[in-house]
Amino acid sequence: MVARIDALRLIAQEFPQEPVVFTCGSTSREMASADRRDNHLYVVDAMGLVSSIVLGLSLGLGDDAQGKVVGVEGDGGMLMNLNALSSIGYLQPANLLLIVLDNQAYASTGGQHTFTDRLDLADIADSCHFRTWRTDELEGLKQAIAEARQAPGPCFIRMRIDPGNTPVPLLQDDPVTLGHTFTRWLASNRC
């Protein structure tokens, strides 16, 4: 399996234009760490959201969007919010990407263990009408992408992850900062 940082480095590199929602805590510390770029969405202090916000602005871009709308989540997040996918499944937004990083653990908040050794989360997408993929290598994830670019979505790729965090520093930036930053980049690059 893989670190999580050198899945989000990869994300971001193929999606270099589009706009990305990431998940709060480490996920969204390592990627701003890693490669913080303005069409980057950092969801801190807000677990379980990126698929809903996803959701949101695929519907609001709808054949605007210039490729996929991404959203990065992990399995404790999507966990939090497994409502949304059947939303997703029912809207069928076709530019919607949804990835989600599986550790098996609640990583940020002391590594407590998910359901996630026995639910399969691509398996609840797959029900709920995604095209799914599931990978544990980057060369797979890599692979998934360009096939999910390509498909009408909505996508789902499950990426299983090694557990813990890469000692980064903190994402201290104030959500509203943050939120400022994508949607100046989104009306620039979308309107």
Given for the second form:
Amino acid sequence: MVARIDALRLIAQEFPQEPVVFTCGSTSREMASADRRDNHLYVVDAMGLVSSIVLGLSLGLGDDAQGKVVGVEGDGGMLMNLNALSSIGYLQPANLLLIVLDNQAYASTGGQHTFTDRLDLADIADSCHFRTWRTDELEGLKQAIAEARQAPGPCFIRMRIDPGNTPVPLLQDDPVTLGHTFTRWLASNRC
Amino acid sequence: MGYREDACAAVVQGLEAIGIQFFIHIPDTFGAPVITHFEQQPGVRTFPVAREEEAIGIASGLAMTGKKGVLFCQDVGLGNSMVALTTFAMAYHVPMLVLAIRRGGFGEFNAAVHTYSETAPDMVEAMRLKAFTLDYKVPLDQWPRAIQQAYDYAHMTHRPIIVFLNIKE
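Starting from the form predicted alone shown above, please give the structure in the form predicted together with its partner chain.
So here's everything in the complex, that chain up top.
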């Protein structure tokens, strides 16, 4: 399987000109460490909120969004806000893509297991009228992203990853600056 | 029309003066006329959400794109949203207007909700969220302007602003 940081590098490379929102903990830390960009929003707390933020971005950008509006969650965060799948499924934003990096654990807090060793989040997304993909390889992730780009309606990629964390510095920027960098990029690009 | 209907009309007037583009709600008995109004407005994207916490995320995303949105919910919804309100909206300086309908108090019919609602203003203050209250002490003809000002204040101060609405008969 794939290390989280390698999946994140691929995601950053695949979406250089589109808004991407990253969940808290090691996901944001590793992304900021590996390939920090202005089109990234690092959500350093509010676990589970990424999908809802992305829904708001997707609705707000609407037809102005020239590509996808992307959220990168972990399995723990997605489980914390399953409501978001129902809301997204109900509203059907055309440009929304959720990528869940599923290591079946709360890796940032010591590796406690989540429900996804028994439940498939992609199945839940299916039932909420997402187009879904399941993979555990970088090539599979790349292919899923390519297919999701062409798919109408909200999309969901469940990518299984290794349970470990890559040692990287903590992300301790003032959240105001994290938000400002992102919104300034949004305003200047009107993707 | 009774006080509830008149108050709801004042809320509608205030929101229309703002020019809201998105109306996010959790259904509420007392505020139902406001919801019904915006569901019938083709120029306002109106939709329910499953839980108030996710509405904070949605409203945040909308605000970051420069769109005008409002969250309309019961005050109990703030209890469901505290982490999102504080560690995201406040921490990231995301402006938003939250209209929170008061439960508990005179006119309440639910035997349990007061255990939350009576202390809701104290909880909000303890969390350092800024809130204002519109109730029978404020003439209804001042509510529309107050709601406009609350929206402007949220954007001027770069944070969520809560307006408690007591619209029970």
